[in-house]
Each structure stands twice: as structure tokens, then as C-alpha cells.
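Only one chain comes next, encoded as C-alpha cells, the form predicted alone.
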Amino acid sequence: MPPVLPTALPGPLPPLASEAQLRALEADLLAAGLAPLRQPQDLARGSSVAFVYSPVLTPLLTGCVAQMLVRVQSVDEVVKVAAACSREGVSLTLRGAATGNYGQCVPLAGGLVLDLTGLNRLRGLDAETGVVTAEAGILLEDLDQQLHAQGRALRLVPSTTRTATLGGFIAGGSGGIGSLRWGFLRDPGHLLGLELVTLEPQPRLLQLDSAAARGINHAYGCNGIITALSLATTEAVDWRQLVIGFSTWDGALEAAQLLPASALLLNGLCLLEAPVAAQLPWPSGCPAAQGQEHRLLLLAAPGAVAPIAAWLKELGGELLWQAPQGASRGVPLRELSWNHTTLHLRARDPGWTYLQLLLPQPEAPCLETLKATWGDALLWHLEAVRSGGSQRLVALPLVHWQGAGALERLIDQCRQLGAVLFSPHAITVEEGGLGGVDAEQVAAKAAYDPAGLLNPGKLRGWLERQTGAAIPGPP
């Protein structure tokens, strides 16, 4: 049986550029008005993302640092680069922000980073659709904040909504806040386009629709330069945040299971077992966490806020604290979920990782099992989402580092229970959560990027193609 964690880089990889690519690739970037840079504390930081969440992935990416990085401010700069390093066969990873946990942008093979932040602009909203399009570099806060002023909002949002940026989250993500009513990324109905630069001698710059654009959504920037993208978006809602306090666990764990199914409008349910709770900031104003108190936190509509106390107050819960969200002082409530939660605990102790589980139905015999074995080296994190059109529970459970033979047989434990592992600890597409090759990513890759320069070594497919044999990935 293959190995569920990676113990090396996947392969083959291209070769750095040599001295040789880099001095023409550097004349033809300056000839077209870029700044290209070299500089080894440059491209140190414009080679880094946050992998150092997985114990497994800091080894294998360290070290992996690009040759050159440039910024653009346009399209027509992003058309010039693209063509610079496809003349010279130098390779090219694509970089928002840069909040990502599995080394989506770290170049494993060198070359030039193109940082896509100055990228920044609406071009429009669709005030009878409420399509929104926005140019990929965008930070999301700031896209949500034009979006509220005119009654729209974004659908979905990463924990790390106030420094991700919109193409980064598409390429590298696949839900958060807001999953709980409208699922994930992929799932038809959300990406309704995008404007791609292909990686050519002389690049094309397409406007792709819906069905076209499957290929490179959740792609990792390995299959085209995403510089403009078109979602679907939702009406905006003043949400409300409420922490609420439960003495057992078993009493938390069903209010979580009952309220996403309710006529209560809810965008966010997050449930921290005591051990998690207790070592979080809360909102000013939000009494900290005691003792052996679980708690959910919620992001509801103003209207449901009566009901949700009445009722979790006959299934044990207390209202602990409310706040209008964007209202409040501290850290906001939605940055105690998703992978913030990681964030915070490996403040405290970095020995914690963690892993990412779709939980079968019913969830307490999967969850009181694997407690059962693993005691406190494992503390449940629960998310709501909503995951082929039914409401179920994640787990991104905090897991104390054990060494990589005790998270190898916690993961086998996971799925001979009925759970589905999309990977934290994985460098392809495939291994990060897709399960399997996507024979859309791989010919749009083949369509976009033939030479195959675009983030090399993340796209299982494409190596296989390159091989002509099946590259190993998990059972």
C-alpha cells in the first residue's frame, strides 16, 4: 500500500534555470518595463506560504525558493511575463497573498514568481444577475466590502478573508464561511467564468465560461493565469455573532447537528470542544472559556438570534455573547474558525497540526472512537457545510505531532471509520482533497500550458502524462 503522507518532492520536475535563462529573461522583463528581482531576502519572501501548519510539508519545502519574482499592475504586464518565460523555458508559479497551508504557490522548481496582487480591481457588478467580476488580485475583504455597499455580498469566504486574495482563494481553496448554505468552491453555480492568460510564445488572453473554466478551478495556478473572475454572489446580511456555552459535549455535538437543518438562517457553525476553546482569544467583551465549557459559535441573521437562544437553552446551551459582525472589538468571531483555529493553537504550543475530515453520518461513533484512541492528542474542530446538496459536519481536528507513522495510521483509522481525509499534509491537486486525476485539469493544462512551466510538480496528472505511468498517491 503507497504511502498516505509524501516523503519527497513529486517528480520529474524541470531543472532550475540556469544563469544563462535568467540573464534573458531579466533583459526581456526590463525591456518591457518590469522590475524584475533577485534579491535573496525578495524572493525568500515571495517564495513562502504558510506550510509550516504540517510538520510533514516544512521539510520536503524548505529550501524550494524561486530565482526571480516580478509584480505586475495590469494585464498587459501579465501577458509580457508570459511570454518572457515561455521564449526562455523558464518555469512560472502564480502568487496572491500567499495565505495557503500546502505550498500551493511554493515553487518546487525554481524559476520566476509572479505576484498578482497589484491585480486589484471590480470591473462589475450585475445589479439584475448580482454576477460580480473582479480581477484575481483583489483582497476579499475589500471585494465584499464594495459588494456590501451596493446589497451584494460574496457567497463564500476563507477564515483569512482580510488578507486572501480572490484568485488566490478559486486556485487554492475550496470553501469556509458560508459553506453551510452554499457548499464548496467547485460545486456548480458559484465560478461563472474567468479571463485567462495562456503560457505561450505568444500567450492568448481567453475569456473562459462556466464549463470551461471547471479545469482550472482549484488548479493551484498549474493550468493558466487566472487574471479575472466572475462568481455568482448573494444578498447581503447584517450577521450577527453568537458564542454559545455548552456543559457537555454530547448536548454541543447535537446542537450542531440540528440547527443547519433548521428554518434558521445561519452562515457559519463552528463547534470547539473545551480544550480548543479554552485557548482562544475571544471578541472583546466575551467571557473566555472555563473549565470543561464546549462551545459553537455562529454567524445568523438578526431575526434568528431569539429563536437559536430559546431553543439551544433547552438542548443545554447558554448565550454567552453577541455582537453585530464588523461591530466588535478583538478578533473577529470568524477568525476563531476554520483554520484560524489551527492558527491560534499553534501559537500557544507549534506541536499541533491537524487534519481535514468529511465525517460519516451518524458522527458521534466515528468521533467517540477515535477520542477513545487518541485522548488528548486529538481535539475536535467541527464545521457546517453543506457537501452534495446535504448538510454535514467536517472535522479539522487539532492533532499533537506524534511523528508521521502515528498520523499515517490516525488517517487509516479516519477512513476505516467512513471519513473523508482531503489531505493538509499533500502537495498535489490531487492528494489536497480532488482524490483522484481530473482529466478537465489536465487538458486544460495541455491546452494552456503545453510546455507544462506553470507551478511544476502540483498537478499528479500532468506528471503521469509526462511519465506515460501512474504516479502513486494515496489508498
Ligand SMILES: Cc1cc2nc3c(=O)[nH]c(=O)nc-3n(C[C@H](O)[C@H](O)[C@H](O)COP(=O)(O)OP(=O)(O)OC[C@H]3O[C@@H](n4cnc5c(N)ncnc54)[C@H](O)[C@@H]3O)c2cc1C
The other form holds:
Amino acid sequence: MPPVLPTALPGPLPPLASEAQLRALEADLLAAGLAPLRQPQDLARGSSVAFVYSPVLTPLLTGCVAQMLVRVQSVDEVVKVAAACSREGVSLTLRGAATGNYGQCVPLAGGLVLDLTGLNRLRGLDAETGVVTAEAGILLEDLDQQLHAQGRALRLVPSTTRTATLGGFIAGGSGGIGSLRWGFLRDPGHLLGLELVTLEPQPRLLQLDSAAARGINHAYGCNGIITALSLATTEAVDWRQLVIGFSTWDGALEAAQLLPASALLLNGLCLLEAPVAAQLPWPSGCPAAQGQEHRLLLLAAPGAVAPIAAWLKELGGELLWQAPQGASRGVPLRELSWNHTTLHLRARDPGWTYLQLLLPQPEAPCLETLKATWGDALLWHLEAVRSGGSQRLVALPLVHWQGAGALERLIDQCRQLGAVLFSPHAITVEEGGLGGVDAEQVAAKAAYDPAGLLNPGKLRGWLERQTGAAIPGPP
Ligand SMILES: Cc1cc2nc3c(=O)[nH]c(=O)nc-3n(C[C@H](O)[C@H](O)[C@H](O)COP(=O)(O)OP(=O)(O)OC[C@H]3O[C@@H](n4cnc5c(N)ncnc54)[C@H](O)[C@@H]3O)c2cc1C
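Switch over from the form predicted alone to the form predicted together with the ligand, please.
Once more the chain from above appears, this time first in line as the rest of the complex follows.
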């Protein structure tokens, strides 16, 4: 079993690029018509990532800064950057919107950071199958708006959909809004293919089908540069945002268990314990949460609103506010959910951090035992998801930071109670997931980044391979 929380950067890491390597790389990039940046303020900006949610990661990742930054606008430019890094032996870390909150695109070993946000075109939507193909740097919200105009929508988006990129979501994210219906990004059937640039002196531009793309999915950009992706979409629905108040936690939890198992069309369900709800910035027109009121936030199809309101009354809930998504003022409801809940609590008190747990069923005994142990240092925030084909609840509890020892004890207790941890205090792909090495990801790195230059330190399976552990075959 690997250590619960990292205490040092993973290794072995390559050395920083020498001044001679940097000069050679700069000359290559300038010759390719690109504009590499080396000013400290540009490098600091190009290395900053949203890892402050973790007091474990913050001291480890602060100070990990790129040595050069470059932005591209086309696949041809990506190929030129890959060739130059490979030729000069400089490590390369890919950057979308840099909202990955485990510091996924922090360059642990300096080198070049490649900003892909200029690669932002929608390439096409197949009217018959609904499969969309778009470039990796496109903003998720821009893509979704273009899909909506044609009656389609992304199945899954993170709560950062207004700022995050498609490539960053696939390479660094997991799910979010829509996970109640559609599960998680690595579930078969979401990612149907991708275009990849390899990191070799003569980079290859590959078109991978869904099977070959599996090893690239959620690999933190460690095993190839994604330039375009093909994804399944769903029908566009004008979701309604609903806020429901409950005076008892048991009633609210029962509603959170029953609703996803109903025939009502929902796209999101978030349950917030009263002290969390009391600290959030509610959309304009929605009453602020008071006292002991727990809140259930729903994204529901228009036809589901009336049945939900009637049913929830029976369970002790009261519909407090509703508005069509995209038509309300202030914070949209989805930006009170997923990791945005943590963001808002931290804006009031930066002592809050969080965990991500798939809860055992039934959920109540686990929640009650943890609450009894940790009291107000642990506040409940639950989300409904589909996991392995079943409706489940995940918890993103707010945890008041009492040091690494206390966090490790809490994690240990969660595991003993049957919860599965997806740690937001992890540096490598593996520790952020279930802990095991994915042979397909490592084999893809061997095939597409044989010198190990992409995002060094983030794929534990590759580090183990370098130090002599098991070597998987080619993909
Ligand atoms: C407040 C808040 C809320 C969040 N909510 C959610 C949520 O609901 N669900 C969720 O899954 N995540 C969530 N996240 C994490 C993050 O916002 C998302 O995963 C987002 O989709 C990442 O996209 P990005 O463009 O910012 O990626 P980045 O952070 O730029 O990159 C993420 C990873 O992908 C790699 N990468 C980027 N582009 C490419 C490419 N073209 N090819 C290969 N690799 C690439 C990077 O190297 C990095 O390892 C949240 C984060 C915050 C701060």
C-alpha cells in the first residue's frame, strides 16, 4: 500500500534544462515562428495551477516553475514544439486552462510548458450519431454552446465548465455535472477517439480509436499531446435549477437516495449540510440559507419540476427557488456543486480542505460515525453519481485542516467504514485514483513518449519502470 499522503515530490525526476538546452530550444521555437517566453512573471503565470485546495500539495508544488512557456494555435505548431523538445531533451508539460486542482499541469522538473488554449476549433458534429470532434484547447462552455445550437450537449462537464478546456478535462478531470446520468469520463462509450502528437524527434500525428485512446484518458498528459478528441454527446435539455430546503438531515438524505433511482430526468443532485449551505453565495432571487436548513440542489428537466416539488413535500422538503439554467443572475447552481463548494467555503475560511469518497451503501451509518468522530471539523457535501452502472452517492466533505496526521486518520477511518477514496491530495495519476498502475497508460508512454519527457513525475507506473519494476508491453 503506497503512503496515504505524499511528503515529497515523486521521483526520479529529470534535472532542470541547462542554459545551453534552453537557448537551443528557444532558437528552434523562434525558427518555427513561435514566441517562447522566459520572463519570470510569464513563467510564474504559466506554472500556476489551482492546487491550493490541498494543504498537502501546496508546500510540495509551490516553487515548481517552468523554464520556458509557449502558446500554439495549430496542430502543425504542436508538432514543431514536440520535435524541438525531443531534439533538445527538454521536458514538456501541457497546459489547458490550469484549473486541475491536484496541480496536474505543474511542471515538477521545469522545462517547457505548452499552452494549448489556442487550439480551439470545433471540427464537426455527426448529425446521425451525435459524435462531436473538437480541438483540445476549446473551452467546454464554448463547445457546449455550439452543440446546443444543433440540439446536442456534452454528457459530462466539470463545475469549471466556464473556464476549463476539453483536453484538460479528459486528461485531468473525471466527471461532474451529468455524472448522475452518465457516470465518469473513463467509462467506456464517452471518449470515442483522439488525435495525438507523439514526443519524438520526428513526431507522429496519430488518429487513435476508442480502444487505443483508453490509455491516454486521464493520464495527465504524460503519454502524448492530445490535439483533438471525439466524444459521444446527448440531447440538449433546458435544465431547470431547483433549490429545496429540508429541516432534517435524514429527510434530505432520503431524498438524495430516492430521486436518482426514479424515472425523473435529472442532470445533477448535490446535497449540502446546513453549515455549508449557510456559507454559499446563492443565485439572485434565491433566499439565503438560514440556521439548520439543509439544501438539495437539482438540475431537472422541465417536465420533472412539478412531480419533484410534490414528491419532496412528502419527504419534508420545500421548493425554495427555481430558474432555468443560463437565465438566472449571480452564481449558477452548478457553481455551488462539486469542487466549487470547497472553493466558496475556502473563500470564507482558507482552513477548509476536502476529500472525495465513494460512499458505501447504505450511506447513513458511515456518515453518522464520521460525524460523531469529527464533529464540526467535517461538513457533508454529497453528489449523486452513476458508478459501475449503479446509482451511488459520493461525498466531497469539507474537512477543517488539523494537520497531515489528522487527515491520515480520517482517511483511514473512511476506508475502514467501506468508503473508497479518490484522493485530492495526490501528485501522481495513480494516487489520485484507486492506487494501482494502469499498464495501458504506461505502455502508451513507452510508445508515444519513449524518452519520458512529458509531465515528468506524474505517472508512478513510469517511475517504477525506470527504477526496474514490471514493464508492460506495447499498446
Ligand atoms: C473550483 C473547481 C471545481 C472543479 N470541479 C471539477 C468537476 O466538477 N469535475 C472534474 O472532473 N474536475 C473538476 N475540477 C478540476 C478541473 O477544473 C477539471 O478537471 C478541468 O476539466 C481541467 O481542465 P483544464 O483545461 O483546466 O486542465 P488543466 O488543469 O490545464 O490540465 C489538466 C491535466 O491535463 C493535461 N492536459 C491539458 N491539456 C492536454 C492535452 N491537450 N493533451 C494531453 N494532456 C493535456 C495537463 O497536463 C494536466 O495534467 C475542478 C477544479 C476547481 C478548481
